[in-house]
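Only one chain is given next, in structure tokens, and it is the form predicted on its own.
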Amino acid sequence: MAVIERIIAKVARGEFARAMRFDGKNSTDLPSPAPGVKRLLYLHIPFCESLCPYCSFHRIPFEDALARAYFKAIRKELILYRDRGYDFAGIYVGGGTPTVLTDELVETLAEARRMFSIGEISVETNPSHLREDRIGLLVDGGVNRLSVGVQSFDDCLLADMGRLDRYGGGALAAERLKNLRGRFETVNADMMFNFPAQTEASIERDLAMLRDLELDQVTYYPLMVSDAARGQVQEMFGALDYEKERSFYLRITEGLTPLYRQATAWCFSRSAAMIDEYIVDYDEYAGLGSGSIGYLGGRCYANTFDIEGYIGEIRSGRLPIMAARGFTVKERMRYDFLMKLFGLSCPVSFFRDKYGLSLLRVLWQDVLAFYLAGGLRYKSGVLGLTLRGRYFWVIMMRQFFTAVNNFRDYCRRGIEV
């Protein structure tokens, strides 16, 4: 990894680790909703039929009775937000595997649409769930965007990941993705790069398959693991190579941009559409469900990671928030700087309109550092990422999600914060 990239990774790691320290001194109630703010409703469904060893997200093995009680609780949590005056323009459902109980999911989406001004709905799923019975329910339930966790079409790599027997091979995933054409406004393939066993030849085959499928959208994430999981991942699959990560990223960008435009540093779209990184398009988002993280009114908060505890809190009519942290104005501006530029460009007037402050005055050191490193360009009042800057932002977002994963691990260990 180049020196500048090492510096970015180290600084970002420290900043995000500090930002994710919840000291318990902040109120764990919700702030009052400010008018005129575009908000998203994030619903976390933590159940998976099997657990991928490299995944650091909050997830547990699927149990039918527990999952149904959980969906019932999350529908009651919707009411808690409605009663506090919140409204939402979109829904994103992540996991876990949100479609483990598609009937419960669709009922939950229907409740949310009755309560809020929902305009778009995105749901994550796996290739093994792309069956007509589930697809029909999702279409009827108003889902606009279906994001399919493919990871790779390479059967050898899928076997190394432990996904081949669980979710089927690359050919099956490709065939099922073809059958989704015209069923949703946006079909997205979630892909992974920089898995230890991945090769340039494997990346090239995946890119060729994606170009052939001509999906609406492709999201290509780097492998992101928590510190606690890193040793296990390296023991099982091999060491992470960030020189290879950079090389893969540049090849992916080159291989997809003839057919796609870049919507974010790692999302490629054929049209304007909802993306996985809702943090780019929405100023605030509410996190519902166990282990969900939200950002409302300049305050970041996390729900309890205890599934039974989450259900119990909701049944008692209480918000299941376990910890919260209020951001200073400078921290909020730095957060917006990161997230808005992850979407490739941002007018500097955004910060004056939102905060009444100049970005270039408050965060001049951040802006100058990335400009001198060749990561930013400035033209007609708009900051934009260069090609080099797009990889810088991949590094920073990798570190951001690693910090979030570290916080999840911290909470799962049962340490009181």
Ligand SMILES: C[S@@+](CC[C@H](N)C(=O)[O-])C[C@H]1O[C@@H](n2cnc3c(N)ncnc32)[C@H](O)[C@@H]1O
Contents of the next structure:
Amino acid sequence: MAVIERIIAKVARGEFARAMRFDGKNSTDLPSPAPGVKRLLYLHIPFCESLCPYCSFHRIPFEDALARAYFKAIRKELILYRDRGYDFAGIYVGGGTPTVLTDELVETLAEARRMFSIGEISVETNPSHLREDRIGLLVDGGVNRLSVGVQSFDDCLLADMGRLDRYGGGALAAERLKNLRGRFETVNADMMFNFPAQTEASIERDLAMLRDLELDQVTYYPLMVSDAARGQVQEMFGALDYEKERSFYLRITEGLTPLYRQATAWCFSRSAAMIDEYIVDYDEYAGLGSGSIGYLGGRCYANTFDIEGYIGEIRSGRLPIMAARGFTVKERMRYDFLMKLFGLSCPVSFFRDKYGLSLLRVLWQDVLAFYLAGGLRYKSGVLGLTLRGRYFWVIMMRQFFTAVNNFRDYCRRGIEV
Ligand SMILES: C[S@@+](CC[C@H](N)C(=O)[O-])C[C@H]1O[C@@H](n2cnc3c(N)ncnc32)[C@H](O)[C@@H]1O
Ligand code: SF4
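Alternative state: the form predicted together with the named molecule, after the form predicted on its own:
What follows is the entire complex, opening with the chain shown before.
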């Protein structure tokens, strides 16, 4: 890795580790909803039919009875937010695998639509669930964006990832993605790069397939693991190589554009409709469900990771929040700087309008460092990422999600998942 990239990774790592430090002294109540804020409702469904060994998200093996009790609890949690005066413009359901019980999911979405002013609904799923029985329910349930976890179309790699048996091979995933045409406003494929066994030839075949499929959107995540999982992941799959990460990234950006327009540092879109990277689109989001992380009124909070404990709290009419922390204005501006530039550009006036403060005055060191490193350009009041800067932001976001993964590991300690 080039020296500058190493420095960015190191500084970002320290910064995000500090931001994700919760000392338990903070109130775990919700702030009152501020008026005029575009807010997203994030619902976390932690169940999966088979657990992928590289995945650091909050997930547990699927059990029908527990999952049904869980969905019931999440529907009650919606009421707790409504009673506190919250409203939401959109829903993002992530996992885990939200479609494990599609009937329960659709009932939950219907409940949320009755309570809030929902304009759009995004749902994550696996290729094995792309069958008419589930798809029909999702379409009728008002889902307009479907995000499918493909990872790769390469069966050898899928086998190495532990996904081939349960979630199906590349050819089947491609055929099912084709059959989704016209069913949803946006279909996204989640792909991964820099998996240790992944080769350049395999990436090239995946890129050719993605060009052929002409999907609405492709999201290409670099492999990100928590510090605690790193040793085990490297033992199972091989060493992580960040030189390879950079060269794969450059290949991916070349290979997908101009057919796909780059919409964030790692998301490529063909539709004019904006992407479902909710952290860019929305000012703030509520996190519902076990292990969910929310960001409301400048406060970051996490729900308990203990599934039974989560259901128990909700049954008693209590919010299941286990940790919370208020961000200072500078921290909030830094968070917005990260997220807005993840979306490739941002007018500096955004910060003055939101905080009454000048970005260049408060975060001058961050802006200057990225500018001098050749990552940022400034024109007519707008800051934008250069090609070099896009990879810098992949590093930043990788470090951000690694800090989130570390926080998840910390919260899960003592709870066997
Ligand atoms: C958390 S999963 C949820 C949806 C579904 N269960 C799936 O497997 O796609 C969403 C996406 O996160 C990405 N992902 C999971 N683990 C990852 C990791 N360790 N590093 C980077 N991306 C990861 C994968 O691309 C995956 O499709
Ligand atoms: S990658 Fe998806 S299917 Fe695999 S364990 Fe994570 S959430 Fe579950």
